[in-house]
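The chain below stands alone and is given as structure tokens, in the form predicted alone.
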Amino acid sequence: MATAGAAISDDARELDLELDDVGKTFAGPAGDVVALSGISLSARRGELISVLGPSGCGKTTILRLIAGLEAPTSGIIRVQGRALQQDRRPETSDLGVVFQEARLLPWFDIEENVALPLRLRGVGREQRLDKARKLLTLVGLEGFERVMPDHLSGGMKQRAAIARALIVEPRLLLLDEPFGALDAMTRDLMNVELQRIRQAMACTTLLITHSIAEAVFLGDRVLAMTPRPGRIAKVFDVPFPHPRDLDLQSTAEFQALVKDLRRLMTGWHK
């Protein structure tokens, strides 16, 4: 890979995300803790990469590094071919982030919550609310624009959080276990809905998850991580075409891939 200051190659222009030998070490009272070591990955335009691993392996740390919430100890992160540390500008961020908790502001109604990123950028009220309403329709919340967050179910709150992340029209969408707190039936529904929303928005996506079935169902590739210090143990290609429906999870091919991933991950605990 090219160095941070080098010209962007044609191949690099096809990539929305690159991590090149990225490591992260945290200072602790008992000494340094190596959270990540030698992480290299890339995501092409429109691809969904699932990052799967045991608790504490550094999955969320990867997302926080890409989002600029933490700085890597070593290595380079590139978004759209340019080094993150050099070129990120908050006012022109090409990222959308959704966390496990929706983190909606309780004093704003739903359309104001979704429009908040544009409000912070100085976009006029009518323009930002019009865009928020269109996105609420996209995520299935038409008719709930003026509802307050505490009147929504968990799944509806996450739909609003996804709409808020999409309102800046991100090239790269980062999802940190966004459906982890939902019941199984709602989670399945949201997985199907996420496919539809991504198809409409055409954004590259990095999904952090601890669910093997979710990683396979949504991902074009699955990156299986080792326990801490987190490394990428193996990359699994997911051969199923999009869009995928829930019946896919009952097929022998799907179950075989899930079994291979489970065998790899449970082997670390023997």
Contents of the next structure:
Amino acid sequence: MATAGAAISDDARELDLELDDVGKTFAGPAGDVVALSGISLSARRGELISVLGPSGCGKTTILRLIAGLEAPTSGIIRVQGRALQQDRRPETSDLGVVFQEARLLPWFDIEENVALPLRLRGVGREQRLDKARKLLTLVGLEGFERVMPDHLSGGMKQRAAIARALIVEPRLLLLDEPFGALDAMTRDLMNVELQRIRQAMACTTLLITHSIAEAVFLGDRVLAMTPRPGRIAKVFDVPFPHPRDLDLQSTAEFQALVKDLRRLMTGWHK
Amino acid sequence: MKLSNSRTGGLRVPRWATPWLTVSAFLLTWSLYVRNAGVSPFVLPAPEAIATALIELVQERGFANHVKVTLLETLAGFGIATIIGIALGTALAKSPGLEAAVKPLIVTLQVVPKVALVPLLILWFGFGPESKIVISAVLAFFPIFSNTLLGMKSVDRGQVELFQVLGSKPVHRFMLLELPSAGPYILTGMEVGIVLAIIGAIVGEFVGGNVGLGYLAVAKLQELKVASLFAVIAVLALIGLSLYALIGFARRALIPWHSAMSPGAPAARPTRGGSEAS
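Please give the other form, namely the form predicted in complex with the partner chain, since only the form predicted alone has been shown so far.
Zooming out: every chain and molecule, the one shown earlier first.
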């Protein structure tokens, strides 16, 4: 296990996120379970990296390690060049997280939910709600500011969750299968929306997904993972320029890349 | 015998009227039974006799004071039980070590029939209102405590993680997440608790003291004014109903996002159902 200090290399300044030989082992009742092993990746400023893998491959664990919800068993994680320690989470200002579920608080309306990160930092009511309304417009939820979460559809809730993650203007956005619970059509639409929002907010993004098309459509790079124990099998560069529109998915180049990934991914199941 | 079919015929009764119809039918049956079966008014007076006795009771000197004393004892006991119940329930939910150490004792004390403690509490706290307040608090404490504990422990894991990721201070986590999450449970505990608090005050007044509606009930019995005794019981029922409705009102005001739950049965997670019209 490496124990490098907090020294920041010149190289690291350009990197918003670095994982260096990270591993995670969970102690289970039937012995230790290796969830992740030898995960190394680095994300340049503004880049979107898709982490693609089958269910149970530990891809969500990668996000949880970066978010500081779990501690790695081995290896080093650096956010903006600073290593996370056991007692040190990422700076909250660096980080926006969108979980698989929206996790909105049912006792607050949408604008208070979106403003929650600012409220926790002691930002005054007028100021934080002002900001929240701007973000709700950005994610296409204008007019729903005073609606309670239970009255929104799944896709709208996830839009609100994205607005909540973006309200602190994070440099690093972590998305854990944010559209996994949505139907295919809504999902396509949300992917286009996410791309548009990212162009407005330019933040380095890690997208965890089990959808090959989604990983390719949104990603600058796609990290394909093996089933448990999760390792990075291969890294694919996605050459298509942004902004991409949904018709891209019908092109031969896109489909060739999807086909390569599918062959790689389905290969494990044999 | 013919069963009426609500679809094909018969009267359409508005939903709000049905409980009143049930009550009216109950009182009518009671009245007819007492008149025709020759029941002694010392055993069971007719409802109209009780109504007359109630009107007289309300006009009696000192009646308002009896009501005031019982109400104050109940509310003071309930207030103490609420504060201690929420504080202790929260503390135990936060600290599994403390819970393991303290909860067995609390549960053991809980299974002691608390009404049996009443003479002891009167010995310790005297014949004045203090002993009744303590009895009231002792009875009301447990449901509030155990529901708070349950509520604080059933905070959604995912939302806790959200607060962790956002770097929340403990005080924010408590005020913005844990307290609202546990709110429906706490209010369910309070609904049960308020009823027990009234029982505590009355039982205390039965055993010792010379004021309050519990005392008044015993006094009416000793004077063999059975209709007046029933009138006192009716007043107590009315007080109980009002306080219970007050908690129900608090529930709707404080946790409007949560649809009504039946007392004593906290729902696993807040669900939106069609029951909000009730």
